[in-house]
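Below you'll find only one chain, the form predicted alone, shown as structure tokens.
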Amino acid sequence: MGRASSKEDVGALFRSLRSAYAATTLNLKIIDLYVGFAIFTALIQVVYMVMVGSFPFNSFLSGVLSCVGTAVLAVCLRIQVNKENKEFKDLPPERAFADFVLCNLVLHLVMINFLG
């Protein structure tokens, strides 16, 4: 009896999340897709390293940290662009995107430097 109610609760939770996400704007959904792609790319690199090996370990670290860092910066962009977030209501979306691009540039320059 406890399992049936917990399955119903999980189902209700997923329905609630899906209906709330349906109201999300297209810009935020695109950013979410980008974050998912960056994490997926990092996971593929980790799986490749486990299967093949990590001979140039600097390359592996640079690739994975670049993907994870890009995902973190995209989450920060999503937080700043979200209209429902009252903390960044005075920040124009263009400024948030410029910060995202500049931070990505610095991140990737550091990763290229780390490759040696």
Given for the second form:
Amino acid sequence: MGRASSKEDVGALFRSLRSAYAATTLNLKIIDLYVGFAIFTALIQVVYMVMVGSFPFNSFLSGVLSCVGTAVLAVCLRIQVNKENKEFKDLPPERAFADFVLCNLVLHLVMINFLG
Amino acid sequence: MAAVANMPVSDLLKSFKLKTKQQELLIRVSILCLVYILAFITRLFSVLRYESMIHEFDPYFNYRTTLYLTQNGFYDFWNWFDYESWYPLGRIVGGTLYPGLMVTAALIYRILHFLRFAVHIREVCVLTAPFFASNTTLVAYFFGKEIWDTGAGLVAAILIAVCPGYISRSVAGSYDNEGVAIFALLFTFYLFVKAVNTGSLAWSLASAFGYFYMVSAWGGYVFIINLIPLYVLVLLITGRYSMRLYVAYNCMYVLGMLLAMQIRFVGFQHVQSGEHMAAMGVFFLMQVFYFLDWVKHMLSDTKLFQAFLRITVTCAVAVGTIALGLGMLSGYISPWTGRFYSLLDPTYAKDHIPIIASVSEHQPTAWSSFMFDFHILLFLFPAGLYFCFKRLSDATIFIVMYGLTSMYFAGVMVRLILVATPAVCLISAIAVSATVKNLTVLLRSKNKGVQTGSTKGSSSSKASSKALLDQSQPFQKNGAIALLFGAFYLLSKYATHCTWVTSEAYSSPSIVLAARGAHGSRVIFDDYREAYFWLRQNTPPDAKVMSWWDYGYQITAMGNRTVIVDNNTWNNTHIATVGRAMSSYEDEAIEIMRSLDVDYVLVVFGGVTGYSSDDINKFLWMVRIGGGVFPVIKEPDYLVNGEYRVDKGAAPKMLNCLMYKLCYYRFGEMLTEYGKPPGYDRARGVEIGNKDIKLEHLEEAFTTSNWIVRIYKVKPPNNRW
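What would the structure be for the form predicted together with its partner chain, given that what you showed me was the form predicted alone?
Now the complete complex, all chains and molecules, led by this one.
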């Protein structure tokens, strides 16, 4: 009883998730794709670090943190641009994008300084 | 004629009459300007009484590094290896200091020189702390405005301008990290609260920069990186989870962490040290939380969501605990260092790390210190907490948490009263502002109620209810006036107390001592600087001076000579070696001194003047620290029945150790006080035990005019016969 229903649950879960996600707008999906790409890059870097060791540590950290940072900033942008969020309905999407670009600029400048 | 002359005047006045909003703005701006000036000038007592000089011990190192920075430029400063301290080890200065203060002072110096004000860097250093104290009052105003309203902001600015808890570390001349760090702390907190309130990425970026400035300024940044995650956790638990919080915390954490790692002294601690793990844990927790919230929003079926929730939470918790456990067990994540661990367990330092326990600023706080430093704020603080709880919002929850945690730490260590001061001032400001506002509303509503009740009988029931209220308590207006007078009386007493405390307790330079002479005239003891300048002018440039670590920074800054140990106290064994040398017999001590290439020994002695912070009073700490590394030094050898004595009944090891001999050499013939025998030690109040001191391997080089600093030269080894 448990195993069969849990399998059905998982299947139903995935199906409903997929159908709900297909309903999101295009610009949000682009942002999601960007976030996924950034996380994927971070994972590749971590796997590489596990293989060859972590020296120099500052380079590894700056690489991983730049990926994680830009992913997080993209998620923040997604939150601010998403029309369903009541808290941000007064914020023009251009302003949100400008903030996103500024923060990314600072992130990458600091990262390049830290790269060594 | 007179009537005609009066009319244009009243017309003139009418043309100047401002609208209410403009009047209010004028009042606010003028109050802030006055508070700004007040915060600056109340810190100038020591400059007026003595001269514009750097106080205490640590500021001399900061001054020396700032001097180096302005003379040699930032690149040389960042990569500076100092061979003039911790001989023969040297010190990597670039990587072991917090550069914020020095860079700030050098920047102000450069700006002033650009504007053609040719000031000396020392003046800039002396006045940096008061300048930043004034800026802190401005930040306090904006922070108060954010939390409560403009009235609370103004009161907060005034309270923090004169609060003794802050003044103690930011007087003119106290050129220390805390002077800038408290400004950076409050600024970072203000920017973060603003970011949480608005949910804007720009404000979060600003708070990340504020955090970067704080990390560059002071080691106490650990407080920020632990308080903010704790605050986020509290908000999550109390259900105030909002998108703004996500944006604010994540942007600040990632950018702040990356910026903070640019400071070499901090290095990789943000990912490796146990003290910073709370922030990372909350970061991952937020990702999980937000992800779950998003999935819940997308799934319409709650049963499916429950299943999903269960799977995800168990996975996340398992992964998190495994990672943390692996990290701590393998030693990759270092446990809390001694300095911060002793905040959680106050008895830790006393048993394990005598150097931390010996610093007088690290002792637990007495109630009198709280009263001394806070005065009426001490009972306005609980009142303010009550008001905050009445109007809970994201911002007031933050200030309540800041207040409570900082008060706990202030109770553990005297030095941390400084960190609690902004929180106490802000919360007390809320209490004062809310009370005064309620009282004045009572005063004004009474009049209005009477007027509206009489003229507009048909207006809302509000007027009639007010009239009823007024009728039920006929003495309300008088009570309000009396309470207002009481509040103003208390605040004026606070101002008087703060000024008195600043003048009496916190304005002494510590390097120049003052006393009252026989006829009430002021006597100045400038012995320290006399000795350092003697060193500078009468010893070879590569001479090495051995002294206790308290004076190391001053000797390198003013005497310009190499020292063996200084206030950085980064190498306990080196300090213990010096402590062992000071507490051994002369024959053993000379071996140690020759192995360290010591040329001169400097001791501080207060027996002639009654100065009680001298080396004989610090001697037991030298024994303890030396004995902690070299078991040959045992503390009971120097005590008699557990008592520390220097007179005839003292322990023989005490009477013949190097420190005793150096301090009391030739003191046996000295008459210090009328009616007492020669060799009467005024600081201990006894006649010394060993008056006939002969030095075999050292000779006296210099003793200052009041015998406070004594310098001895190490004699080269004898010829063969």
